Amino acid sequence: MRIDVPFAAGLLRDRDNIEILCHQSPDGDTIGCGFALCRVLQQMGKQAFITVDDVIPVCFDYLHPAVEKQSFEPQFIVAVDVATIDMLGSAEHIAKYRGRIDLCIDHHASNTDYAKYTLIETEPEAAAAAETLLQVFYAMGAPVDALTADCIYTGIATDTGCFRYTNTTSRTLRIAADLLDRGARFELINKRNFDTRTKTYSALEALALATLNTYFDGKCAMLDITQEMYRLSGSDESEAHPLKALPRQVEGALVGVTIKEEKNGTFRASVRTNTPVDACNICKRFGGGGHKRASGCDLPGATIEEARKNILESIRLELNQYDGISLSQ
C-alpha cells in the first residue's frame, strides 16, 4: 500500500522495537538513512538497530557514533532505500524477511511494493531516500541534530554526485542548506566520499580501468571488476562503489556499465546513463531497476563474456529507441 509522509510519520511515532534494513553493497543513501532513522528513534526513547547483510564501507565510519548498539526482538521492520527485496543480500537473508517488512521508505520508481506500506515521493521526486526520510522527521516533530544532519547529508550528497547529477532539484539544495545550518560536517563528508581513496582502492581502479572498452561507436563504455582483481589489489567489494561512475565519464558515452563478479560466480551490472538514455529500461530486461540515470541488475551468463554480451544487447535495444543514434558495435 502506497502511503504519504504524514502516514509514515504516524507509523514510526506509534511503533517501538524497530529493526532497520539497508541494502547489500551499501551506499551512502541506504547507510545514511539507516543511521539517521536509528538515531532519531533512539533519541525519541525507542529501541532501534540497523541490519546490513554486507560490510559497511570504511568511508562511512564517521556515522557510527550516531547510534547506540541495542539488541531486542523487533516488532516493526523498516527498509530504507531498498527498491526490491532481492537487494537485501543473500538468499537466506531475503527469505528471513520476505513478507515481514512493515514499511519501506524509498525513492526508486521501480520499487516493487514488497512492504506492507511504501513511501515514495513523486512530486517533487526525491533525489535520495534520505530526502524523503527528512520530510518524515519533520512530520514527526523529531529532533534533527548535527549527527542526524551528517547522516541525511551523506545520503543526499552521495546519490546526487555531490549535487552534480540531474536528480538534484531546488528542494534538494534547500535541504542541503538546512542540514548545514543544523551542523552537518559537509567538508568532512565530501572529502571522505569524493576526495579520499585508499591505496587498495587505487590498485583496484587501475586493474579495472585496464578492462575499459567502448561499444556502439563510443556511445557505451564498460569495465569489469573480478574477484581476482580484489585479490591482486588487496581490496574488497566495499571499496568498489566509486568505480560505477567511471565509464559514464568517458567522452561521448551515453551509457556507462560496470560488470561486477560476485563471490558466488554470478555477475551484476551497474548502469549509469547520460540524457536521453534510460538506465532503468536497460536493467528491467533482466529483472532489475532503479532510476533513469542509475540502475542495476543481475546478469545471466556463466562467464563474464556471456554477461557482457547480454547487457550489450539490452543497451543496443535501448539506444535504438532514440532518433539520430546509429549503432555499430
The other form holds:
Protein chains: 2
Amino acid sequence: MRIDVPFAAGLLRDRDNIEILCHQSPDGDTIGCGFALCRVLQQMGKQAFITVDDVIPVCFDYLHPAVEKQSFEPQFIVAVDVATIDMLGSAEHIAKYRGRIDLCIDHHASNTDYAKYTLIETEPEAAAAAETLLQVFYAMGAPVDALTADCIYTGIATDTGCFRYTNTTSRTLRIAADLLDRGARFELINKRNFDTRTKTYSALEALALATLNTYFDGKCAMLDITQEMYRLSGSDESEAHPLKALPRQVEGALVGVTIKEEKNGTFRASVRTNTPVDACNICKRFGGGGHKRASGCDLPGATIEEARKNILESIRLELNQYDGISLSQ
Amino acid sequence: MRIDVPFAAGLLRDRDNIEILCHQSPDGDTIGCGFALCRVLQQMGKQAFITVDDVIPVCFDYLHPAVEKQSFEPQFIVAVDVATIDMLGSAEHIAKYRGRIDLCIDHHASNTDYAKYTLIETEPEAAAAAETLLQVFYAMGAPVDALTADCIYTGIATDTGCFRYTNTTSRTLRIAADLLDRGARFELINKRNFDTRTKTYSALEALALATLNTYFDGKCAMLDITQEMYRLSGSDESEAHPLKALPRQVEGALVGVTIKEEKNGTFRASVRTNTPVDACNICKRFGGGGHKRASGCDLPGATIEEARKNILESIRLELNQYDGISLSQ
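Can you switch from the form predicted alone and show the form predicted in complex with another copy of the chain instead?
Below is the whole assembly, all chains and molecules, this chain first.
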C-alpha cells in the first residue's frame, strides 16, 4: 500500500524494536538512510538496529558513531532505498525477509511494492531516499542533530554526484543548506566520497580506463571492471563505484555503461545516460531498473563479450526510439 | 575605499557607459560575473561591454547569448573577480587601466585595493565573487532572469567545484537553489564544466598524471603541465583547469600542486590545500595569492626543476608551521 509522509511518520512513532534493512553493494543513500533512521529512533528511546548483507565500504566509516549497537527480536522491519526485495542480498537473506517487510522508504520508480507500506517520492520529487526520510523526521517532530545531518547529507550528496547530476532540484539544495546549518561535516564527507584517490583506486581506474571503448558513432561509451583488475590493483568491489560515472563523461556519449564481473562470474551493467535517453528502459529488458539517468541490471552471458553484445542490443533499441539519433553501426 | 553592497548598487544604478574587466586565464567566476553584470546593465537600458585580454574558454560558449555587443567610450570601469591589477593581462593592457578602475567586486582576501571603490566579501562569507554580485543585483532591484541566473550559477559552481569544496556555505547552496528556481540551466552548465571529458583533455590528463609525484612523506603531491604536453595531446591551456584539482585528491596529501609551463617559458604554480594548510601563505612568498585552500603564483626558475625546488621550499616552511606535521624529507 502506498502511503504519504505523515502516515510513515505515524507508523515509526508508534512502533518499537525496529530492524532497518539496506541494499547489497551499499551506496551512500541506503547507508545514510539506515544510519539516520537508526539514530533518530534510538534518540527517541526506541530499540533499533541496521542489517546489511554485505560489507559497508570504509568510506562511510565516519557514520558509525551515529548509532549504538543494540540486540533484540525485531517487531517492525523497514527497508530504506531498496527498490526490490532481490536487492537485499543473498538468496537465504532474501528468503528470510520475504513477506515480512512492514515499511519501505524509497525513491526508485521501479519499486515493486514488496513491503506492506511503501513511501515513495520518485524523481524529480526526490533525488535520494534520504530527502524523503528527512521529511518523515520533520513530520515525526524528531531531532535532527549534526550526526543525523551527516547521514542524510551522505545520502543526498552521493546520489546527486555532489549536486552535479540532473536529479538535483532546488529542494535538494535547500535541504543541503539546512543540513550544513545543522552541523553536517560536509568537508569530511565530500573529501571521503568525492575528493580522495587511494593508490588502489587509481590503479583500478587506470586498468578500467584502458578498456574504454565507444559504440554507435560514439553515442555509447563502455568500460569493463573485472575480478582480475581487483587482484592486479589491490582494490576491491567497494572501490569501484566512482568508475561508473566515467563512461558518460566521454564527449558525445549519450549512454555510459560499466560492465562489472561479479565474484560468482556473472556480469552486471551500470548504465548512466544523458538527456533524453532513458537508462531504466535499457535495463528493464533484463529485469533491472532504477532511475531515468542511472540504472542497473544483471546481464545474461557466459563471457564479458556475450554480456556486452546483450547490453549493446538493448542500447540500440533504446537509441532508435529518438528522432535525430541515427546509428550507423 | 572599501564599500558595502548598497553602496555598490547605488554606483551601478547611477552610472552609464560601463566597461567590465575580467582577469586573464579567465575562469567561470570572472566570466560569469562579467556576463551577468553586462546583461543586467543592458537590461536596465544602460550601455555596457566586457573586456577580456585572453581567449574565453569554449566551455563558456553558452553564456554568449546573455549579452549584446555594444561599442562606446566607457565612463565607468568595473573589474570583477580581479584580485590585483596584474591579473588583467599583458603589460600594455595593465598600463591602459592602471589608476582608471572605478569599482572592483571581488572575493580574494589578497585584493590590493587598486580600484577607487572595492566591494569584497571574502571566505567564508562568499565562495565566489558571483555570490556577492548577486547581492548587488538584489540591492539594485535589478532583474535576475534565467540567462543571468546561468551566469551567476557558473561563477558559484565553478569556484566551489560544484559545491564540493570547503568554501561552500549554506548561503551558497540557498543561492544555487534560487538560481535553479529562476531557470538556470544547471544540467547544461554542470555537464560542460564538470562532466565532459574531451579526447584532447583525456590525452592531456594521461600525460600530466604520468608526472604525478609525492614529497614530504606523501603530504605534498605535484604534477607538471608543459607546453610539450599541449602539443602532444592536441589540447591547449584553456583545457588545463580541471587538472589543478587532481594532486590534492591523492590520499594523504595536504598540499596539491600543479606546475604549469607558460607560453613564454616561465612557470606558474597552482596550489590547493586541505585543512589546516594555508595555500595563500605558500604562494605569498613569490608575490602570489588567492584563497586559503586555493592560490597561485609565478615561480622563479629557468627550468621546471628549479621552479619545483622553489615551491617545495615554500611548502616545507608552511608545513613546519603546524604541530603534528613532521617532515622527514
